[in-house]
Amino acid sequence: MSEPYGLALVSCVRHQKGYAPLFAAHPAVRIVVVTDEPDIPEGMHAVNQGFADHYGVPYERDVSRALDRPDVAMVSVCSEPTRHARLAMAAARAGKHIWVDKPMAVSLAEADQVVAAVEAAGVQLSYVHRLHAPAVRQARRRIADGDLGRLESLHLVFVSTGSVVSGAVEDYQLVVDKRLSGGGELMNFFGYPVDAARYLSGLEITHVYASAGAYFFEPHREWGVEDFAVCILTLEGGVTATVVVGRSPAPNHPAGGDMTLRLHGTTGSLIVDENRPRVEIRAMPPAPPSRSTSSFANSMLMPLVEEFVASVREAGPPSRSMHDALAIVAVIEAAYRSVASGQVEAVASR
């Protein structure tokens, strides 16, 4: 077997605690350094130092120096969202392959810059998504096989439960302070259902209408960002989608939230519930539901890590590329324009 790919953990202040153990467990990856920008708050440095201590590697407070290391082949970027694009571009310019937390960028202009930097460097970029869920993959196969006939509408829910101040996130200001997060729960979660809609339908989203507000949580009201939103999407060919997205106050929810997909076609309907991993087809002739009992990490994240490593090894893009990540950012940006204008907004095309 060839030498493992050296991985730099580039900032650990958001979801790195979910990703780093999976990279550490991969036989083709070796974590070699933790790094971040020098002028971040000391609390962030402390988090990064904790990761470095845990994995027994140095903590380098100079990203450029860390990225210059010859033993670094790839990076995992898990800063607050407003630094995702800058750190990803720095990695690309250093010739490193990039795993970046969601969203890839907090504006379409930033996303364009990331794509240009990655293309110029000839490296691979993978962003975090949930599309490796077995039920979602099977749903796509059933749709492609024509089990629903012609797809007409999608109804998607992604609602996380529990307050941001109850330990649900590493630091609630990373979600509600726009200087760090880039927005509220639309920025945080909307990318998941947008990605699912594009993946399952094979269609681009052309227009968005969104209504959002701070309905449940004081931190969101205090910082002036939304905790809940309802969106109506128009896809190519006149297909429509509704999306309910955000955070709701149900701290005792047994599964941590409601993540469901309902798709309707001319000859049948399909239901996916991420918390009860199964696909149900309501069509003629009736089909038995399929089930999967894998955990989130095993069924979604580990395949994503394996795909990223394979893309580096084989010099080919992952199944969801930076162009998909850019398309998500374009839809999120249109949604925020719609919230501000109260009108349907067109999604910028690339």
The other form holds:
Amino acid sequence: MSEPYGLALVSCVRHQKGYAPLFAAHPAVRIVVVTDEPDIPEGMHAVNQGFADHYGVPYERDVSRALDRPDVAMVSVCSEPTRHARLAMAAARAGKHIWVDKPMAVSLAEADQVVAAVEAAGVQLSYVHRLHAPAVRQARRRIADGDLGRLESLHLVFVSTGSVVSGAVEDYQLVVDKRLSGGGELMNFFGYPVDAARYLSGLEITHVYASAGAYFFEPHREWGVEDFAVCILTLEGGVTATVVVGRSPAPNHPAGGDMTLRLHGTTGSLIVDENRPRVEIRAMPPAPPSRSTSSFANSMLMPLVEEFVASVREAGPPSRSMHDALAIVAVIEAAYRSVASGQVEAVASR
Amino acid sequence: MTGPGVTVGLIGDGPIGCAYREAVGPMDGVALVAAPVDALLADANLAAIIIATPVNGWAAAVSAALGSGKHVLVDPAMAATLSESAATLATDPVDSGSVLVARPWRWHEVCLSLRAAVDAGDLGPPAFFQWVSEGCTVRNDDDHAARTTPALAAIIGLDLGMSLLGGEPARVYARSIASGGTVISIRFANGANALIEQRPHLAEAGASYGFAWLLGPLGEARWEQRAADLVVDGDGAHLAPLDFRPGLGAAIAHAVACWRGEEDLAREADRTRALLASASAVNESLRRGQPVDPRSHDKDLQR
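Right, the form predicted alone is done; let's see the coordinates for the form predicted in complex with the partner chain.
Next comes the full complex, this chain leading.
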């Protein structure tokens, strides 16, 4: 395999518009085909066709044929979440390296299968996360250096603002229809704070308590999925993490949502706010939400793409491996069990 | 304040006692008497006793005051531990004094502003309330903080949550943080959630932090103590500690109105009981490591 690596965009119905341009801009990657499963709705085919037209590559409606192409070395899987695992496994079986949108799978059983397929194929897998943010990296270094003393508690907020029907999501049913999404905003967003908790603490999450509901948005209520949740996690060593996660309706939020991490140790505290420093515009009529001065794409996604390409080039796993993605799915699954039971639920260990 | 005169005894002359004395001072028709405890308990002219001693003496003082037929006003959580609180409440003599827990945060300007936003319908029916309080816990020593913070967090959080979200707590889950903090998730019968995080002051870091967040279907209200609250003095820059005193006067005034019969004393006493029942459920959740339904504890306390 030689550079540039041929990339197949495998389904473009969710965040591909954020990822594909980064791959297209990477000197070691060349988008060679767009593909998807043949029996998806025509609307999804149309979205995929649009991407193919944009990048001037063919749209192959049969993903197995696209994965057979010798010029495809890697794939970017951005389908609705319930197809992530199936498409990732297909790519692994075809010997292709995998970039997969979050979550890697919507159940632990599926995640186990992905890990087994990737290990059997000997390919690399990267999942989408936010841990390349410079402030998060620095926070980890400070914690590892002992600046906070012994870590005692973490308090994490990931709340995106705006309705799923306001244009913030490609198609709101991809978030609220369980057959497509696998769940509500816990499935959609919970992985981010869970990932941050594991990454920053270096500890596994052992138990989860979650209280959730559809409080703010009619589509979530109508489809019977949560839009908001409050969780308390128990980490190894008795460390506690609180998590507020979901989607809020707060109009005109200056940064599109709250993404903060507060950590407390025996000798110090640390706060990371994804949106500070930021450009904040408050004006009439309301301006579009402002963003951090170092945008999500620049500060977090591009390093992630770089790391994925490097893992392919060097034939070694990225810093956050499929085992981390698997651990995230296990915590999400425990959270859903907790919502149903009203009890603290143990996280399945692997 | 106007109305019939009422004489109130004060037990305790430390910093908290001074705070009470300063808060009562400007109130019309309220006479504050400070005397040895035995004299206060024997004084038939006293309608009520405010207890402002160190926390370890609260339970005994509350029981003694109630036993002498006085109404009682005491800080959250009425005793050093939630277990003591529940035990003390269970000895509350019928047809004599009633115990009220001073809840200054309910009348704090931050919470009044949140309450005003709710009452004005600005947010729609709120579904989530978060209260973060770091550095405001009275801390005499580590042991004290470890024992009292869960009770304090429970009372403050439950009171604010009940006030702002409405309804009664249906499920509480609490976890202790090693250095004495407590986090509590409260799910109300109407489905709304509150998350209360309380931690003692990190003396080494010299910082405190406060945050309140109320979220409804129409919008959000939030308060955060941050850079604007920086105080610069001879010790360098630090955040001003969260101060409960702005609400203390209103809390006392409310209690006095209850004692004068201008407010429903029985309803307030019931509210105290409900709060302590929920706080007791927090205690059990900490012990069991699972969520607890406070409503079962309320029934226990009423037996």
